[in-house]
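One chain comes next, on its own, written as structure tokens: the form predicted alone.
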Amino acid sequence: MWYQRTVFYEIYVPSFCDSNGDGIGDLQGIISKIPYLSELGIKGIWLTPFYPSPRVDNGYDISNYYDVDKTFGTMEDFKHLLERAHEYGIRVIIDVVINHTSNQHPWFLESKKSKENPYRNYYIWEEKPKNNWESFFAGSAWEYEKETNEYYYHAFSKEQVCLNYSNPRVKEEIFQVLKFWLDLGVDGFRFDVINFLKMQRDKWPDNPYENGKQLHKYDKNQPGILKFIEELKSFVSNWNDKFLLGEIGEDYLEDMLPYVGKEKLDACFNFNIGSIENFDLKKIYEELVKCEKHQIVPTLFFSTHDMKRHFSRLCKEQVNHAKLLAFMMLTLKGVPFLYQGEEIPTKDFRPKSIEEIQDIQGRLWYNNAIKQGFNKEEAFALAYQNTRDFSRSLLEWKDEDLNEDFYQFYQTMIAFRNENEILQTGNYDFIALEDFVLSYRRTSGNQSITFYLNFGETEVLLPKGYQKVLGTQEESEVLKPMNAVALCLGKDESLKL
């Protein structure tokens, strides 16, 4: 499949490139950067939601699945973006949110009019909260609606109302949404929180608690989801060569495995690798080994719009460390997903007051803390801890912000991957970790390349008689700390530690 040969670049539409000076990214801004992305070596882009939306959750609260939010442009702009990207050989996958809609979506506006409305059963309504389920953001997941004197269910903010997939009409509606965009020529979808779909109405057990925090056990991965995904895969297969990527809201590979396979999703985001809070080479290695054991092609990333940038979070803004992680992402077996601006490199945005926090998750934590009696400083600390604004600030594309050497390193590494079959489809002969040196050999046909990444503080001796293919350091008999090399070796050679 083409996606296995592709280096993707996530574009968070509201903050990627502002073409009209209103402080918000837009489709024309993206179009203007297509040549830049092509020059960088990108072959695929993932666009976050750009549909009409009140933008309570920055577009993940969709009020119309069939159009473009005027903040970002027009449908003609989107068609131009798609055409322009394809001209440069760049495929485009788009985020689609099918777990919930905005409370301003026409379906929900109809649904809340009366209990007899034809759209009532598109959502989950109850006379009283059925259980103790909490929102993944903060507070109860049940919201009272006075017009019909009932409660509706929302897994995230109260403005993001969960759809009822026990109603066959909902599935039919969603399939028509996918058809619309597939007919326009998109190359695939990234499905937001797809394991959260609500498939049943007859069982509502309470979620358990651990150390005072609710464990989300019964409000995700419900029976029936996998059957639905098989139907979805079958439906999309009517269009050739489309990539289906799932956001599975889990931290453990074992919980993601059921969603990926021939009759299911092509891949899922491996948060078991990408979302680590602090750099942990042993943890990364162990998760890579698990993926190989289960024959899963992992997605390779350390930053997205939902987490702090890894340049700040993992690398502590040390360029050599960031280069080493880039070397890793672009030489491991898997599908790399770069996040906008990491090639510059871009640091975290750090809000200094609640006024600077835009993310609904952070603001909800603040408001709930104030209601519970916390003072403003304590409430802001909780908001700061839980906001996702760190990676969402607008890229200004100033020349002085670009580290030319760092950018060229990314460009060289991406070209290296694009030009070598081994790095696109090659398998592992081995993958190993000894002390702080990660090593792996990838082979395709009769060719192989061996990689050594030294995350430690001491030099290690390289094998004799090697042919250096690429590296982060000058030619040397030793591999220096925080450096990496790619070597052509005989298969019996190994690194001398």
Ligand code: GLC
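Numbering follows the first chain given and starts at 1. Note that the structure is a prediction, hence the values are computed from the model and not measured. Throughout, rigid core stands for the largest set of C-alpha atoms superposing within 1.5 Å between the two forms. First, how it differs from the form predicted in complex with ligand GLC.
When the rigid core is held fixed, the Cα atom of L184 travels less than 2 angstroms between these two forms. In this overlay on the rigid core, K376 has a C-alpha that sits less than 2 Å away from its partner position between these two forms.
In this overlay on the rigid core, R201 has a C-alpha that sits 2 Å or more away from its partner position between these two forms.
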Given for the second form:
Amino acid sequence: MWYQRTVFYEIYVPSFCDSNGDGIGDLQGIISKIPYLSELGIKGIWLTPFYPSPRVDNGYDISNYYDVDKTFGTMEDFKHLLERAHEYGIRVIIDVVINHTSNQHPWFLESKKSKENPYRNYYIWEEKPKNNWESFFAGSAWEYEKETNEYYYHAFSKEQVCLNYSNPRVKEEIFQVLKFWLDLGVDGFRFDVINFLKMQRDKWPDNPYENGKQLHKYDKNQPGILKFIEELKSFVSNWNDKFLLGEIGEDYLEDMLPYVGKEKLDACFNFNIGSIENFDLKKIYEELVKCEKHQIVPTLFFSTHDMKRHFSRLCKEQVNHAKLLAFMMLTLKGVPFLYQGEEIPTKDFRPKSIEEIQDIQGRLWYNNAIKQGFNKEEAFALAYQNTRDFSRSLLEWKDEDLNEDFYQFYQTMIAFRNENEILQTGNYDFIALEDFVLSYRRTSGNQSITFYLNFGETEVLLPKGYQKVLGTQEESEVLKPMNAVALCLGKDESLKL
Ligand code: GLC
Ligand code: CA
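What I would like now is the form predicted in complex with ligand GLC, since the data block earlier showed the form predicted alone; can you produce it?
Entire complex below, previous chain first.
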């Protein structure tokens, strides 16, 4: 399917490109950047939520699934965006948040009115908090609502109320939402926290703790969820060629595997590779081998709007290191997902005070810490550790950046991938790690390319008889530290460079 041949680019709508100077990214801003994305070689974009929303969690709290938030533009703008992107050969997948809605969604406003309200059962109401479950942000997952003197369940902030998937009407409503956007012509979906839809509700067991941290054992990956995914897949199959990508909120490949496959999602975010805290080549290598073993085509990324930018986090703002990672992401087997601005490269934003922390997760950590008696400095330190503002600052877009070697390197690598089928679908002959040198050979038909990436501090000998196809250094018998090359045995005239 087309997605396997696509280099994607995540657009975090509020901070990508601001067209009207209000400091917030918008759809017109995105439209204005489509030629830029096309020049970069991008063939697919993932748009984070742009629907009407109080934006407590920057749009991951939807109050209307069928429209565009005024801050971002109008429905006409969205249609225009889709049309322009398609003209440029760029496919568009949209983020849908179906685990929860905003507490301002009309369904919830109805639901909380009375126990008899027809929408009551769209959400999860209980007389008392059922257990010790904590929200994934901070604090209890149960919130008291005085109108009916009951508690409702929310896995994230209290303004993001979890939908009740034990109620068949909820599924029907959500499928109508998908139908609406599919009919408009979107090319697929990114499903937000899709493994959270079902929880253990028979006995509502307490979640266990480990090292003072709650383990989310019973509030995700529960019975019924895979059946739901299959129904989702079968429903979307009524449209041709739609890409279903899941955010499975897990760090281990084993926990993601059940969700991906022919009758299920096409792919998921491989946090087992992408969300490493520190640069760890051995870990990356082992996870790639694991994906191979399970015949999973991984998504390839090291940054998203939920994590620190890898340019800062993994590369310590060293351009050579970042180039090596780009070389890797764009030559491995998998589906690359760049995060907006990484091609410039963009550094992390580092908030200096609580006022500069906008992310709900950061703010909740701060407030909770204050409640628990920490002083302001300590509370800020905790918020700083947990906030997701680092990767969310508004991009600057300076023309000079495009003349820089770094941007042009991204462009060259993406073009190399786009032009040569072997890089998109070629299999591995081998993948190996020796000291700090990662190598792999990809083959397709009688074509083959061998890649060497040297993350170490000493130069290594390259095998004899090969010719450089492309790389970060001149043709040489040795591979220098922090350099990478793609080699072919003799000259391959059919490769497009
Ligand atoms: C996903 C999103 C994140 C959001 C959360 C709740 O993890 O990527 O930004 O806060 O879901 O919707
Ligand atoms: Ca704007």
